[in-house]
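Have a look below at one chain only, the form predicted on its own, in structure tokens format.
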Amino acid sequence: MAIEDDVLVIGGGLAGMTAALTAAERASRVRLLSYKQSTLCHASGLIDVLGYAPDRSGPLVDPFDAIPDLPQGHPYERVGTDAIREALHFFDAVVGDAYRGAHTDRNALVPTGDGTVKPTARYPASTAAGLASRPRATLLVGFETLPDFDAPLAAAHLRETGVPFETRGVTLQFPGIQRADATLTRYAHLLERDEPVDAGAGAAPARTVLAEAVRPHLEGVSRVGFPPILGDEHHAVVRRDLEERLGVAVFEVPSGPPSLPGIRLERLLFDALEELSVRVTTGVPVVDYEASADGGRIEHVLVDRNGQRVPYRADSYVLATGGLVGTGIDSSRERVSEPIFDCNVAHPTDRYDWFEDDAFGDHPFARFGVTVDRELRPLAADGEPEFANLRAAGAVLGGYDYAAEKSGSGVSLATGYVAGTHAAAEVRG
């Protein structure tokens, strides 16, 4: 017997969780199926709507000025500007004061761990004091046991980008941690619990020792940036305590995976899913499906649970399994495909036309994904919906290069919101 729900979302990333949350506000039984750990734990936690135009011009000051000019088939063109705004409002309501940026349509410029400046629409409150648009002398602090954040190099790169403020970097020994293989959560918990550490002159609270180590390097700066390790669940307390001890603003610099800001966002979204009674089933892949006799609707999907195929049935489904980097789009030497429902993925037949010779060129494969109508139903090669009750959201969609445009999170939010809305409307009652 199949497990029954109203809406079944396949995929546990930002698009999938947004679709599940949106559907749960309109339907009573919503389930989210996720095979692997959410990709949010690898994400920066920044919500970028559109940082650069498809012709790579930018950074864009206001993404909403450029969205009407996006090409046909782009996910934003499919859902429309109003839906993008509604999705952002929805996100703002879910995350509350944990995020900033809702006061304006304009992109904020957020310094990153490699010394670039990323245009983004929403950013964690922990990064707010570090915005590059604010001309305040800045010190970046890295640690010997966290080599992925090279503070002097990041500061040099920021100077090269022409940021309108003095910036310096320094590398210190993190108090209480000598091993390079310590997890990020170990750093965060040590500061959050303010554990006693021995800095050579007897044990003292970790934040006290850290502030004492940083203070000689301030030299007139008005803000200090650290890698994103300043606490876990109570990171605002850690940041405020360090600000009081140092007498300057303190912020986190978003960096590569693993990412505590991404994990914090994931936690906020899972809390919201729990509050709306969304059923979450993890660690099980969807491996197949059964369609109606006429092939026009999905009857149920089949999940591999320890070698047993278990049917899950719903009135409507949302496909949010990721793109080529995830598991949502597959490729071989012969073809590019969507592996669960075998939705059409348009691509040149000659694989040498999938990419450019220039490694930094405009590669067609970056835009591979399923094509959808304005309700986000995947379209077959003849232009008709593959299934009446299937929507797609996030990186599984084609028609855009999220890495070049800096639009990945925004597309996931907007399409997840629209897909969840339509999926809930499909519920038969």
The other form holds:
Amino acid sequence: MAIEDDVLVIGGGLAGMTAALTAAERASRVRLLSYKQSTLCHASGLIDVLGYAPDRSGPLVDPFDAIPDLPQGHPYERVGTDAIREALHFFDAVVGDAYRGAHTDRNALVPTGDGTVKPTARYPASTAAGLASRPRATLLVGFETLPDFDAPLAAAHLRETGVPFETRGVTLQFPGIQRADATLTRYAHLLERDEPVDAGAGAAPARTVLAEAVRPHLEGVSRVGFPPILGDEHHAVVRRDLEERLGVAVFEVPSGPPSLPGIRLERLLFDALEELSVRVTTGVPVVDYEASADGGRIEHVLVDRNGQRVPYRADSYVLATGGLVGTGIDSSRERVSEPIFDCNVAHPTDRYDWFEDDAFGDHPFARFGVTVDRELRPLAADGEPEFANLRAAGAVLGGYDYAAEKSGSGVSLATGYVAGTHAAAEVRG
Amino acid sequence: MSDTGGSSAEDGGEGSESGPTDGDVLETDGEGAFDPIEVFPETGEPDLRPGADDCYKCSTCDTNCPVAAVDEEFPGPKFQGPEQWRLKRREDHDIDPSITKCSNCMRCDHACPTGVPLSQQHNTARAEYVAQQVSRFSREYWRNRLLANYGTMARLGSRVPRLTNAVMGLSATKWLNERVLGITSEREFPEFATETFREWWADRGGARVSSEEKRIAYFHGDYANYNTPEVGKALVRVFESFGYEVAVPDQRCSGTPMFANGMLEDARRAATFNVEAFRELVEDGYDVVCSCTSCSFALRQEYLELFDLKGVETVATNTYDAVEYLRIYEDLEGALAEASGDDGQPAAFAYHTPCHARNQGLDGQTVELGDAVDGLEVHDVGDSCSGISGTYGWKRERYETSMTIGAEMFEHIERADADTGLTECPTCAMQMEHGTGYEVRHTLEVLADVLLEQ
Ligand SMILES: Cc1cc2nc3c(=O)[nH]c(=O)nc-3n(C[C@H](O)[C@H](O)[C@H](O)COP(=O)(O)OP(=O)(O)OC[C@H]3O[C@@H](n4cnc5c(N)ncnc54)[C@H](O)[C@@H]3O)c2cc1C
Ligand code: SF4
Ligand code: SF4
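Return the form predicted in complex with its partner chain of this protein as a structure block, the form predicted on its own having already been given.
And the full complex, kicking off with our chain again.
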């Protein structure tokens, strides 16, 4: 017999988790099934709603001014402005004070690891003290063994963008780490557990030694930015401790991949799923499905468990398997497809039309994905829903270019929210 | 490397299965990741390649590795797998000794977005390292060999269980283990049961239910046989209550500790024996069920990845975790809901998901069953690794790493509103007991209590 649920969400990224959480407030048995880790562990942890318009103008001061002008078929156009707002409220309620930015519609400007300033709608509390809109002299601290974050270079770039404050960068030795190949989690763990390290003068707790190393560089600054490695589960404690020791505000500068703030958000959302008794299954992929006799509904999907195909049945399904970077959309030389349900993915048949000649041009392939109706049901080539009980959310959707627009997380949240709502409404008593 | 006779890739190929269900599973789809690789083929050259080219260096695996988070000297799974392969290809590098620090928890495998088979790469790298760079005369080699072949020790020890338990508990024995063998004296050796599972099974006259349609063959492994026969008994009783005929064929260790110690020749011998024993039963209509999630992982995935044995695929695709099996083929939740009556003792457990259960999509199943039973609370203590990883935490030089990794789990267990632990993996259970002092039970035992009490 099949494993039974009311709603089955396929894919455990931001879109899938949002859909599952939303559905779980309305239906009793919700399952989230995800194969591997999602793009949250690459993403910065910022919740970008819309940073740039599709014509690349921006950065946008207020995404909600630009959303009504988005082209037809854009995921935001499909779900509508009210749903985007509701989804953000929902997110705010789930993450509580771990995130900031809910007080305004306007984009915040967050300095990032490469020295650019990114327009974003919600940002982790750990980045709050670093906002570019606050005119406070800033020191960026990088570490020799973490060359991806070059603090002096990032500071120089920030100065070039004309931020209204002084910025310096310095590169230090991280206490307790010599090797260039230590993982980010090693840094976080040392600080989180405040492990004893020996920086030449006998062993002392890692945070103490780090603060001592930073102190001589503080002159004239009122905040210090670090790469996002300041602790893991108890990162707020680590940050607070460093602030007390240094006497200035401490913040993290989003960068990656990989990215601990993204992983922290993932954990927060998983905790929320557990709180709502969502059943979570990971490590195994959905590979196929059975439809009803008339082909109009999905009866069950098949999950590959080390070679066995186990049926999972639900009243309704959400497809949130990600885009080209995840495995939600597949591209071969011949065609672009959606591998589980073979939902229609519209794209030019001539492969040369996928790319613009200009490397930074408007590449159609970035917008490949399934097309949906206003309830987010994937549409077949004839414009009719593929299945009555399937909805899609997140990067598997077409019609937008998250990297150019800076809209990745926002689209996942809004469409996850709407898909989860409709999926729960479908449940048969 | 003498045990290659009759098992080169070509020889095995003739027996490799391609039944009707084999061709169309996802893994064949372009990934090529799960091609079995012959670990010591005629050339003696292990192959780390499968899947290495799919790596796009996102480092997701590294952020999931519990060892790298506590030990700077361990460069993480990306290095151990795909990068090591690139080094080897370019300039015939030796395997880096840090591979022995990998605990084989396989969290990297579970994480990788593009499905690079990291554990397969680690298993083969470890085997090459042990074969080519570890002296057969070193203490490390013999200690690891001893730990890997725990079943042999157990077979001898359990002939005189009381004596063995007494001797193993002696401080002189511990001193000797620590000094001479490098086995930590911090841990208590698991006690041998006075009656093994197989003795109990023979004593009761084998199966008590016979059925043409519902038949399972139980892979108990060494631990449930020698140390926790109550888990095996619970399995038999629960399956019989659902009308299954149970078979308990002769079997050897699943090979998990051998993989983890790079003793692939030992593992191959065990795998060959087990596949042969269970293949015949599968062909007679039995499904294979395991009570240990590392055993089921070995039978379903590691054998298939590493050894080209006749019938290995037949066994792999018909092997299940015991609880998973009942979830799929019976209305287990319904039965639990019905059986949980007013007279049931309220109970609360702090549940830890074994890493190897995660890799089979089994995370969450125990918690879900808990939800189905009135008066039973199962608190998930989160996704941290227990840190013991089989024989890993028994080695003197790894004990501290093992306990540092485990610290997070210990804290979460202690914070949970329960004072008994619960898990499906016998070594995770040891670590939970060791770190918290809690008694730890197996999901099957709890199921048996709910379903069969009255
Ligand atoms: C490197 C990088 C950096 C980014 N940075 C930002 C940023 O700073 N800000 C921002 O707003 N956005 C960012 N994004 C974009 C953002 O992460 C994504 O657009 C968006 O959140 C996609 O989420 P998703 O849930 O749709 O898909 P994904 O995150 O791709 O998740 C898909 C999930 O589905 C699972 N899955 C796939 N196939 C199956 C199957 N057959 N069965 C079961 N499960 C399956 C996958 O294993 C995965 O867990 C970034 C993306 C990348 C790649
Ligand atoms: S997670 Fe996979 S793709 Fe990413 S670095 Fe590790 S092996 Fe490579
Ligand atoms: S198996 Fe575990 S310890 Fe080994 S590299 Fe992978 S995550 Fe790290």
